[in-house]
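One chain is shown next in structure tokens, namely the form predicted on its own.
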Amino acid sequence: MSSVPEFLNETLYAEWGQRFQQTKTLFSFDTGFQKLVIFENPLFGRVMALDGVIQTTEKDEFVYHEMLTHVPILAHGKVTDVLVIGGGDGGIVREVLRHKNIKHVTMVEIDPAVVEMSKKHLPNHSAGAFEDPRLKLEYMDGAKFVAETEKRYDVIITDSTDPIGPGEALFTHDYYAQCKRCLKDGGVLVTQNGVGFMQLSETQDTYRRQSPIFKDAGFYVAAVPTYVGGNMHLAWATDNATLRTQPVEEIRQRFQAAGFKTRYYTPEVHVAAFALPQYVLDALKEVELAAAA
């Protein structure tokens, strides 16, 4: 007699969602910060969920990690120092450290269990990045770190959960203002901002909070199958408005000089990612009109 398959029903949206078959649970524990589960799925391989929300999978993690990393680094063009807030699975630092010109990376993760269990059960995410001598790993609250550090960075990447629980502090006006303080002249802040079609109010909230702080605030997109409902929005903020309008030829030269291959990112995708659909542009315009009223 065959057993009934076990499923994890994602809890991100109350009205609609997806479920992942769990063929084997590798880790399930309340870390004190959140409920961490890592399990195997026949289609996506190993999967991590925090508080019932899918965070990353072996199958498609490269889309998210490449786009959140290579777009700001190659748009900037002269990055040597990077700050990563969150990113405990190691995928972001893996991609950052592929750039040979990077001298220092600081990663700040609030939950040590996410790092340790990712090393054990999702080793391909970090692919040895945690052992790279250029990386300094700090275990503390990311919002507290940016409020207190005196260091300055070319790029800050926020790879956080959604604005619920531990991730909530990383979506505030104060957090963005402190990130601005931590950036060198011409630096770039990028943050994950959920699936725009499903979480459009969060897109508007981020735009409302970042626009008064940065001269150029906006979004670019990536299609990540795990994050269902449409394109993921990645927030973009800098004082150098020319960085996201560079011709593809310039980005291509920088990418070729970087000397590595990617699975999703291309210079053409980089440039096209900043083209937003009309409903998103309309939502951002609403924020601008409200601010001007």
Second form
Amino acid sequence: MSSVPEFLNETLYAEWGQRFQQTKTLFSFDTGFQKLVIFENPLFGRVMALDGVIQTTEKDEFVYHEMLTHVPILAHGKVTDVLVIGGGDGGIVREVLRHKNIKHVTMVEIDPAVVEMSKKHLPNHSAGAFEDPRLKLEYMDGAKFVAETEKRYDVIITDSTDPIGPGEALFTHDYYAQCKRCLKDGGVLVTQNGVGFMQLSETQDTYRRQSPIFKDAGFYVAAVPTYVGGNMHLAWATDNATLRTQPVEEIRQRFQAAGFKTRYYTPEVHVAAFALPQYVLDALKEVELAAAA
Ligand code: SAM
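Alt. form predicted together with S-adenosylmethionine (SAM), vs. the form predicted on its own above:
So here's everything in the complex, that chain up top.
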């Protein structure tokens, strides 16, 4: 009997979206926080979805994980302490820990099952990062952590799901204000902010909430194939406006000194990532005008 291939239809948009052939389901379970599925696909390798939304795939994870870590770390230039909120698959902490000058990384993940199942089924994402002595892993709501911690960080990376379910708490004014409290002087907050073309109102929401808190709020982009609909927007927030405009020669020196190879990130891509298309600039201007009215 010919087996009809099974597909996972992404549910991020009711009217449109991508589908993945599931040749083998490795894990499918309601963790109590979200529905976690990890399956195999002939094109993208192993894929993770949370509540029907694609989170990461073996084939293209490097784009997002390299851009959400090396851009703030190399723009800052003197990072020793990093906070990662979310990041359960381990890709972000893997990339952060490649920087030898980094002394402490705290990762705060709400759902232990995502870490455990990623270690088991997506081992190349963390690639041993969870065993690095510099890493401290906490299981709790990231919004609660930043409201309570007395620790301070040079870079905070929010590698969360979209603003639905447990992720919603990580897109609020209060969360951003608490992140600001937890940053050392001149520190940087970066957050995953969805695919700008499809989720432009979420870009505007973040800009509206971050601009009153940080002297320099904005976005940079990365092209992640399985975050469908165009460039992924990564929100950038800091009180040190010079960090965003570092010359490429400076970034190049720092990257060479870091001494590791990447597959997407380059100093030229870093600098170019902050160049936003006109429709995005217009959408941010709309927020500015409304705030000034
Ligand atoms: N790269 C993906 C993206 O851009 O959508 C995100 C991947 S990572 C798997 C997202 C993680 O955020 C998940 O492990 C999820 O459990 C975690 N998460 C969601 N809400 C959270 C919260 N309030 N506190 C801490 N972690 C949270």
